[in-house]
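The data below hold one chain only, encoded as structure tokens and taken in the form predicted on its own.
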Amino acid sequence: MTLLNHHAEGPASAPPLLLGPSLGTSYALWDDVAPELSITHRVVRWDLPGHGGSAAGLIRAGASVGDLAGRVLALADSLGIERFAYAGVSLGGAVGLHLAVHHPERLTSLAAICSSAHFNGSKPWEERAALVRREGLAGLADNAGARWFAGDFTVPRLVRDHRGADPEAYAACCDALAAFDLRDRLPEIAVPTLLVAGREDPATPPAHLREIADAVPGATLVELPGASHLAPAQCPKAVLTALRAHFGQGAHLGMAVRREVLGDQHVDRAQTRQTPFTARFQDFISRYAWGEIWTDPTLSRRERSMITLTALVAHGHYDELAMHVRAARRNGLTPEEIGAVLLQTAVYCGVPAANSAFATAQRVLAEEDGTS
């Protein structure tokens, strides 16, 4: 096996979001968060080498966080994912920071949860690696609840996953944490970045997340009361709220583009008619159609208008055609250019379709000119 074990959920057409785990856990860490995120994203959770279902041989002694990041990129490549949002806890968050510094072209946004740009120096991790190589994981697993959770809270499955991890792979992950220090590179991070701290976290206290937030331009910091190191397991609703707000930025951007292309009046009417039944569809339109497709710089808005007019004629969507004739004018097309697009549709979509399209466009253009 050459790829990290993973679990994918959510629509294949949705924006991809990769979720990374903490040391000693599996992708079960995200059990109470990932299904909700998968409503709007293609969520891919992965296991560290030697953890969960990932082969121990995917990591060796002396490994680096960069090695783990390379495994994550290989997984994304195997799934046909070029750019993705990323969230990770602790070591999984360090992987995200590494990607943001060394592979910024692959990330659309980043969230680091209960993580750090360094993990208190190399000595404690060298000592832990030596302990695990000598005695195995039983002792650490017995004390996992105290390290991971606040109060009496626990998640038995995660503790079992800790106990069942491969000791050598776990130790190699400790090697990676021992060598990790990105503090001097943090100002280079340019992707939208969210930091989530657990106020009761002894492993990566809030000060570690504040340090990142202070150094990364435009970063946002959220501190969760009552949360310890595995915040997605202990406080899933709070983590979900923070991640939704952060990774939902495409909907906000999409709404801005939607208004620019279709006009405030049209969008306001659509928003006024929105109901709880249609809310997710409206979010989908803003996030995906306008936030992902119309913002892609590969094609200009003029070109996108031409394509959209043709597609609407081909399928006989004349009410939508009227709306997009107006949009085409906002995007800089002249009446003559719109007429040329419709004439082209007569050849490839049929004369009756073009006839109806010309009638619709003529009415709209006349209204625009105030001659009707």
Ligand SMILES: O=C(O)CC1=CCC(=O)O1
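Numbering follows the first chain given and starts at 1. Note that the rigid core is defined as the largest set of C-alphas that superpose within 1.5 Å between two forms. Small disclaimer: the values here were computed from a predicted structure and weren't measured. First, how it differs from the form predicted in complex with this ligand.
Put the two forms on the same core and the Cα of Leu299 is off by 2 Å or more between the two forms. With the core held fixed, the Cα of Arg106 is displaced between the two forms by less than 2 Å. Core-superposed comparison between the two forms: the CA of Ala357 exceeds or equals a 2 Å shift.
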Contents of the next structure:
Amino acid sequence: MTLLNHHAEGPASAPPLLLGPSLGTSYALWDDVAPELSITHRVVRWDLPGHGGSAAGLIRAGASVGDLAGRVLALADSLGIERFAYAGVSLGGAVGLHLAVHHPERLTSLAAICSSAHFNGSKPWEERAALVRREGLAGLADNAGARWFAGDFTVPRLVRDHRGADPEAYAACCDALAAFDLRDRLPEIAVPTLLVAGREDPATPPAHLREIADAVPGATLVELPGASHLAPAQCPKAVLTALRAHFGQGAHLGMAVRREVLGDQHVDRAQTRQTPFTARFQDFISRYAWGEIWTDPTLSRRERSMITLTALVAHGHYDELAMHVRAARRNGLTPEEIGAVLLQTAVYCGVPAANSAFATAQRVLAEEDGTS
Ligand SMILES: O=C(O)CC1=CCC(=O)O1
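Got the form predicted on its own; any chance of the form predicted in complex with this ligand too?
All chains and molecules follow, beginning with the one already shown.
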């Protein structure tokens, strides 16, 4: 079966995240966002039928958003992806809402960006479909900037892709928008849902996203100043921040605990030194060590500090030990208690190891609070 054209990036073992485009665009809409998301996710972005590299024959006149969602599920199946997080812009977001209502077992999480549960009824889309079937896409592409972007901003590649889309396939996507209205079903959506609105979006203004946020239980709404309809292209950093917080909560929570235990100065320094080569490791540490282990309430942070100090002495990791002596003080251990832990390591890890550990800890404590 012919599949939607797509581009996959990120580790094959990472949690899958599918990204959907808006009408008239291609997956290039995600150029400034997807590579960053692919640090933690297996990102698959796809093209609408007749847009970008997808065959026009993948959609017919009178199509529905459900038909497009079916194409997305077929793509996921072909990649061996059973459950996935999903983010989509406008029509791509409508596909996400449809999946959340009709195929909730396939979704882990949803973000709808500059989208809506209805696109202002059928009339404007019937008119647009008729115009495109009659005259092609040149006229619409000429004024794409005003519909898509705030101010003088533009992305020539996206406007070119709009001009190059197949008119019949584009018109069939308009048919799908004309028939789309999911308002009554929104309260059924049970996956974690994020709505992102562009404050200056004339096509799907913030009120449309607020309507979804009000109806979907537990949904979060973020409004972006300076963004119009194609927020991922015009405000990629803000969109990235919102998506990261939504899809990577482990890392988010982990980062907060890491800052509490190791201090802002240390974490900021580690972040500044981060390179594309080390980014996945840093993210792994935040999610796993800090997001899962240090956040587990079974043991107190004081107890975890004692265990960590001992383990670091056992393996002779004295640089890490210095960092964790500081962390132990932040977690409430007194210099006397730290000394007692190190004394015990002399029994179980060996006197030379404890000797080096005392030297390291003494230096750190003297720097920290002049207690030694
Ligand atoms: O093309 C537009 O004017 C805006 C739009 C509506 C639905 C979509 O995907 O883009």
